[in-house]
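Below, in structure tokens: the form predicted on its own, a single chain.
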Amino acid sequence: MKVSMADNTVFWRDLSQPPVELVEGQGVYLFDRKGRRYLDAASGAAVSAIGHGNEEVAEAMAEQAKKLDFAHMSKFYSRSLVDLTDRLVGISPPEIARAHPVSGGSEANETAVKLARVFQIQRGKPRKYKVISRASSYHGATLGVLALSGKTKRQEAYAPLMRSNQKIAPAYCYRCPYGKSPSTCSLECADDLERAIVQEGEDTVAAFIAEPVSGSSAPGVHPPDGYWERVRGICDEYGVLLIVDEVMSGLGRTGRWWGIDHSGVVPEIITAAKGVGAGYSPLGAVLIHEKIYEVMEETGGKLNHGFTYGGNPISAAAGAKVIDVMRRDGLVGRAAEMGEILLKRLKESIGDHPQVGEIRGRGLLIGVEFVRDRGAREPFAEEDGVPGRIRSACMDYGVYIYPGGSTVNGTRTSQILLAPPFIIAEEGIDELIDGLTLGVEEVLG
């Protein structure tokens, strides 16, 4: 149910397009006020891991309310939230030894990127303060990671207001910015990194940040093997410090527990949300390698820095439990089978299409591109809206999915992501293929 401007007092973020209404969610599904289903294939945003209405999660979060609502991580701490921390750490690879709890993924990146300059202060290096990030990414909304990010877009109207930074180019194949092919590719696109970093002076480099697979930005885009290995080398040989954004592809979503695992590099920083709170609560963490706690702690450093809601009881709760549950149902390696098929009959539905480019992915985390020439490769221009208009088309057949953002030149290129809970069944994928083949035919023909 769409309402009018007029109808209530919310500031919308998009004035020009009023939002549904929804009043209930199940499972994979949502409802609206008149009693509309629809398939929730992005989960919101990459977010409704473990689905809607989980009733566990619902009761952990009302216990831990009757007990302790709030508790300022200034002075005060919960069990609950050591109960997630200790969930987070024990999901991760072993050099990983501590987690920093915020409220969602832009407070992560934010945390993590000052995490970053505090170590290198503390280690003897005060020069490095610069943070290097790749073309076609997104890192949040705050001003700190808004100019880390490759969509220019977003970032038009608070240009004045951001500090620049060096950007190198994106792992992204099928529009290498090499002209090369998986068969002629030297991992050119990590090799750009040192060029960066000696560019800049590799004295004044603190740490790189990048997704190891995309998420809105270039949904379901992730490097060539040996991309990471490469770049974890670099990183080494200069004293930069490895961040890894897994906002989006983190928790499972994927297949394994962290994008990165994929490769087997260990990266200084994690950042994790999303998924974290699967949705029943706003949540995020920063999880932190051995080596920066070790510094910190010897040095008496103090990273000057938090949010409000850090660490909040509640939202603890819901995380623990959520991690509990994906452990016990086995959902992760429900994401690595189920991301398969569903990426097997996308081919076989739309691949064929004339203005589809590329389907691609890892698990749950997929992209699908669409270009204006399948030859050329030339894609559409931002004002035919089409992601948008595909989204609009494929609720009327009652599936949600997550329009993606812009990537050549962070202007054009229209993307959708695919991006459903975990819990999803075939018959689920079914219904989003139908729903999604329809919505494509009626815009695109």
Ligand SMILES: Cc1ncc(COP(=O)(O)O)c(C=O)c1O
The other form holds:
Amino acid sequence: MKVSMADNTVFWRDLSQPPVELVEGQGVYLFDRKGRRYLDAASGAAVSAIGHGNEEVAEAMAEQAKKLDFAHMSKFYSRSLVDLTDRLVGISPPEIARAHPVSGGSEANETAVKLARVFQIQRGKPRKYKVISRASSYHGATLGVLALSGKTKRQEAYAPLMRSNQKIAPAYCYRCPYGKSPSTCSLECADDLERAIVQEGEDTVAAFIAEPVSGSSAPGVHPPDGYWERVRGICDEYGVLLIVDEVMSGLGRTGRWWGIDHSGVVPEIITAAKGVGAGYSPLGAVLIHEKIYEVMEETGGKLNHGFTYGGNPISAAAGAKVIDVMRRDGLVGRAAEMGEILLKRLKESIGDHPQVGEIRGRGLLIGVEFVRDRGAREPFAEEDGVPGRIRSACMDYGVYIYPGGSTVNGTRTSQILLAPPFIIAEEGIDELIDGLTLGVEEVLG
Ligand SMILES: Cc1ncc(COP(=O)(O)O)c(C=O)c1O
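Since we've got the form predicted on its own here, give me the form predicted in complex with the named molecule too.
All chains and molecules follow, beginning with the one already shown.
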């Protein structure tokens, strides 16, 4: 039998669960081949920030495709690329001076890690190469950044192919690794970075990478006040670069342009993807502090690295237009406003459910964590498949959510991610809450 029962030739990541064929996207809705409508409460995976079917972006891409389709960055670039990098730098802290284009989040983080390494060599610290990351994290699928991720299940089969690194405690207050509460917290999780740097040998550590607001591995989790300032101080003391992975939290999703903006701390490198192309084109970027640029320029440093599709003119045109639309329509402020409403409505609707442990988030990057036992905060086992079952149930009620998990020790827990397009209105939030409540009740009672 050459063609499977799924009636097509695609090799799915999970052959037992072929996905649903979509035929159209409009605003916050997706439509499948059978005419079913889903409210996209996850923007795919925190991607479709400005909603589906935006004609301005489609037109900008078509115009660019007609004019210049491709420019290989080894020797060429297009005006649309500069339009994109100007905008990315423009929405970033003043010290962020340059942007390097890639095609997605894994590429952005791989590039950031290599850039950190080259920077350390160029500034006369050639022994610095190690990267420290956090448990309960996700930085991408390629072997380099998968190794930095704290998501054991995703790594299991590939472990022999990867290099292990130090993972420090996550800033995860609901399951504080130190057993602290907000009133007794002394930011021990931030100080764990210093412990790890000293243990590794400060002259060997090049960078620390972390998500300002966690994505799929711990949806909506974000550190307590003062965390990033403490981390910044530790990085400065030991000559370690701070890389913030804003692949999911960036481009306005948390109600500020960057998740790190909530703290005022300026990292050396910001990585972005998902919301940059907003679903219209594969696109990502590495945003770079002026001090890195200066050292590279002064020393003639080269980033011996590149992806063929990096800087693609059509993708760049899409990204530039996405940022224009966000700015003109005030969508970042809207993400903050709608995020508060969604968080409140979630707490009112499912907050008292005996198997809802915590509801948290920033802007429209929100997580719901389910537990077996609320008092003991006992996580579900991965095998219980709670997030996947809730996703399927919600889809039956016309709402698409994104399952998350592998949070406790990189394996257990059940969480879902809610990250609708910023254009969602209050009626959309009502619809989301209705479908989600029914889905949760169907699976958990
Ligand atoms: C925080 C974070 N970093 C990196 C990635 C990898 O991005 P991509 O899937 O575009 O390679 C993701 C994807 O979910 C992510 O959420």
